[in-house]
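Read the single chain below, which is given as C-alpha cells and is the form predicted on its own.
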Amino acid sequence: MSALLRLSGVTAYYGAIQALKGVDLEVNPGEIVTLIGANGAGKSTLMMTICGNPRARDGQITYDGQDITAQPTHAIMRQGIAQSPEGRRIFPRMSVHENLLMGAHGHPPSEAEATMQEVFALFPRLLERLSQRGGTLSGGEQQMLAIGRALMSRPRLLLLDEPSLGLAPLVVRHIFSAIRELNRRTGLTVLLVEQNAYQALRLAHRGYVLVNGAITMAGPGAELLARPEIRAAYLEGGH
C-alpha cells in the first residue's frame, strides 16, 4: 500500500531556529496516526509545514503520490486535506450554521447540507447550538465546532492538532470516540498530534514520538503505550 501523506527527511526552520530535524513519517489510507511529544517538540509546527507554513526547507512532502513540498497552502488544502488547527480558531462572531458552512466553501448546497447532516450525527450538540455564536459556546463544543467545519470540506485527510487541549476529561472521550467512529465508518484518514499520549495512542493504529524535533520512535499505538520508556516519559502520574 502506498502512503497517502509522506515525509522524507523534511527539516524547518523558525528564522535560525531549527524547528524539524530531518522527520520521516508516513501516514496510509485509512490509517489514525498519531504524533506524541512534550510541549516545544515540534508537533505543530509538523503539522503547519505540511500545510506549507513554514515551508519544509530541506526534504520532501509527498500526498497521494504528487510532491506538494512547494505548493502554496490554498493549492494544497484544495487536494483533499483538512486542519483542524490549534487552539480551534473558529470564528467567534458568526454562528455554529455558518462556521460550518465556511468549511463548505466551494462546495455545492446539497452536498454541504449532507455533509453537514453527518456532522451533527457526529456532535449533536452542534444542532441543538446551530443559531449561537462560536464565541459563546464551551470549549469543548468549540473544538466540535473546529472539527465540524474541517470536516464540512469532506477531507481524504484530517489533521487535527491538539483536540483535547484544556479540556474537560469526558469532553475529551467523546471527541476521541467521535474521530474513531468517524474513521471506522467511512475510512477517514487522520493525523493526529496530541499531548495527551494515553488517548492518542490507545486511538490509533500507528504512533510517532517527536523529541526536539526529531522522530525517536514509531511502532503500533498499543505497542508503543505499552513501552515503559513512553509510560515514564508522558503517562506517569496517571492518564
The other form holds:
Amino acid sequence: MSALLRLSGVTAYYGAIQALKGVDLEVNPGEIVTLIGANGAGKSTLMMTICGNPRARDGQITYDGQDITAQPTHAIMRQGIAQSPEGRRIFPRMSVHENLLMGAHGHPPSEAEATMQEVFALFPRLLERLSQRGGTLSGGEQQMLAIGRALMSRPRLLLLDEPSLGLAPLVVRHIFSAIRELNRRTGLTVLLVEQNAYQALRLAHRGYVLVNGAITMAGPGAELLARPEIRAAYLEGGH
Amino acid sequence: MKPLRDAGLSALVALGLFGVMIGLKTDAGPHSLVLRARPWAVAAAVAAVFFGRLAMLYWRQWRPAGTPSPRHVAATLSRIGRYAAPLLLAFAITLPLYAGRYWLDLGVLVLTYVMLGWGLNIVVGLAGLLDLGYVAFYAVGAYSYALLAQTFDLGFWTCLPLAGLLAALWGVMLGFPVLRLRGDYLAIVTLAFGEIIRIVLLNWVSLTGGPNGLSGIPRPTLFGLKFNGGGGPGSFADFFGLEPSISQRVVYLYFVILGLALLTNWVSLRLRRLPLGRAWEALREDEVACRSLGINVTVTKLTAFAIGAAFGGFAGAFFATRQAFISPESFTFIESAVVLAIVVLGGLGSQLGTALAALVMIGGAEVFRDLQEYRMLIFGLALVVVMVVRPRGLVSGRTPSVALGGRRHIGADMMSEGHG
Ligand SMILES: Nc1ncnc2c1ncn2[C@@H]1O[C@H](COP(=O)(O)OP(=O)(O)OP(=O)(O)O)[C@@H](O)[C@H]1O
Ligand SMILES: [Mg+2]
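Form predicted on its own already given; the form predicted in complex with its partner chain follows:
Below: every chain and molecule of the assembly, starting with the one above.
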C-alpha cells in the first residue's frame, strides 16, 4: 500500500509486437530502484508505459495510490513524475536556459528560478553554458541538461533511462553521485534504467532484471550483484 | 575533372528543359499555328548554363583569400539586423509623407503580406506545423467581415475582432482532425482545407454570391468619420475642413494595415517569451520530449493554429474593406504558396526576415510588372539564389527567448546540429 509507484501485470504492445509481458514492479518512496536487462528487453518501453506512451493494454499502474493507467501523458507528468528519456531528447535549437524552462512548464516563474538554482548547484556546467544551444553541448553536458530539465518540474519520482549512455567513466561517476546526493538530500525517488549494471546495482537500494518483457529477478542491489547468473549475464568482463 | 563533368550534367539538364521551352516556338501561320524550331537559341542557353556552372564551381574552389566566409557574413547580417528593423519601421511610418498614391497602394499590398507572413509564421515558423491552406483563414476573415457588415450593418472596427474570432474558430475546427498528422500529411490536409473553403465560397451562391463575389463592402471609418471622395457631412475631410480626396482614404488604409501588422508582430514577439510560445518552439523540435514534460500537445498545437488563423482573419477583413469587393478568385492556392514562400525565404521564425521577404517578393513582383513574362523567371531565379546562398532563409538563426544579461544571437553557421 505504501509504494509510490506500482505496476501489476502490465503489458504493452507496438502494433502486434508485445514488448511487455505482464510486468510487476514496485518503487517505494525515497528508494532508488534500478532496472537492468539486455538490449531490447523492454526497459525503455517500461519507462514510457509508466508515462502512458505507449499505453498499458492490460494490468494497472498506480502512482501515489491513484490509478494512472488510462490517463493521458501530460496529465501523468503533472502529478510529480518526470522522465529523462533514452537518447536525452533535449531541444537542440533552444538554449540551455530555454530547455530548463521547458522542464518547468506549468510552474510559476518564481518557483522555476529557484529550482534552476538547485539544478546549477548539482550541475555547475549548465550555468556556464546557459546561453549555448542545446544541440551544441557535448554528450555529457546534454545528459546533465536532460536530467536537469526533468528536475525542473520538482518531481517526486524521477525516471532515468540510461543516463550513462556514451559517457566517459568520470562523467558517469559525476552523474551517479549527483543522483545519490539528490536522493539522500531531498528524498527523491528514482527509477533508473542502466546498461552499466555494476554501478547501477551498487547505487540502487533494489533492482529488477527484465528479460524479454518480463521480470525474472528482483532483490536488493547488493544481493543481485552477488548472484552468479547476474554476474554471468550482465557483468561479464566488467568488475 | 569533376567540375567539367558537373557542368556537362547541368548542361544536359538544361538541354532537356530548354529544348522544349525555348527550342520550339508557336507562331500564328496563315491557317493555323505553326511550330518553329530555334536551335541557336537553345544552344546559347545551354552554353550559358555550362559556362555559368563551370565558373561557379571554379569560383568555389579558388575563392580569393579576401572573400568573407559565411560565418563572417552571418555576423555582419545580424549586426545590420539590429539597425534594419528600426530603420524599416521608420521608413514604413514616414512613407505617406513623401510617397504618391501608387507607392502607398503598393505599401498597403506589401504590408498585407507582411501581416499574413507574420501570422503564418506563428504556425509554420514557431510551432513547425506546415500549413499549405493558410489562405482559407484569409478568406474566412474577408467573407466574415463582408457578410457581417452587409447583413447587420456593422462597421469595420466592430467586425474586425469577430472576423478574427471566426477565423480562429475555423482554425480550431481544422486543427482537431489534423493534429495527429505530421509533416507531409498535415501539409496535404491543410492544402485540401484551403481548396474546400474556396469551393464552398464558389458554390454557396445564396450566401456568398458565388463567382460574382460580394461588392459594396463598407470602407473603414475613423471614429465614425467616413473617407469618401465626395466629402459631405460626416466625412473626414468635412470634419477637419480639408479638401475631400481619395488619397486620404489610401493613407488611412495604409496606417490601418501598418497598425494591424505591428500588432501581429508584437503579439508574436510577446508569445515567444511566454511559456506557450516556448512550448510551440519545443514542439517543433521534439514532440515526444514535449509530451513527457507534461505539455498538452493537442492544446498547444490548437492554440498555434487558432492564433495564426485569427491573424489571417484580421488580414482578410482588411483585404475586404480595402477592395470593397471580394470573390473566391482572390483566395486561390497560389496565395497560400506566396505567403509560405515569404515565411520560408525570410528564414523560418524570423520577424525581420519575413518582412524583408514580403518586401522583396511582393514589392519586387509589382515593380517588375512591366517585364511581364520575365517576371516569373526573375522570381524563380531569386528563389533559387536565396536557397543556394542562404539555405535557411534571409535572416536565419534564432535569438533565445530568455537571457540573463545580454541577449546572444545564435548564428546560422552554428546551426548544423548533432544530437549526440
Ligand atoms: N516504436 C516502436 N515500434 C515497434 N517496436 C518497438 C518500438 N520501440 C521499441 N520496440 C521494440 O520493443 C522491444 C523493446 O524495446 P526497448 O526500447 O524497450 O528495449 P530496451 O530494453 O530499452 O533496449 P536498450 O537497452 O537497447 O535500450 C524491442 O524489441 C524493440 O525493437
Ligand atoms: Mg532502452
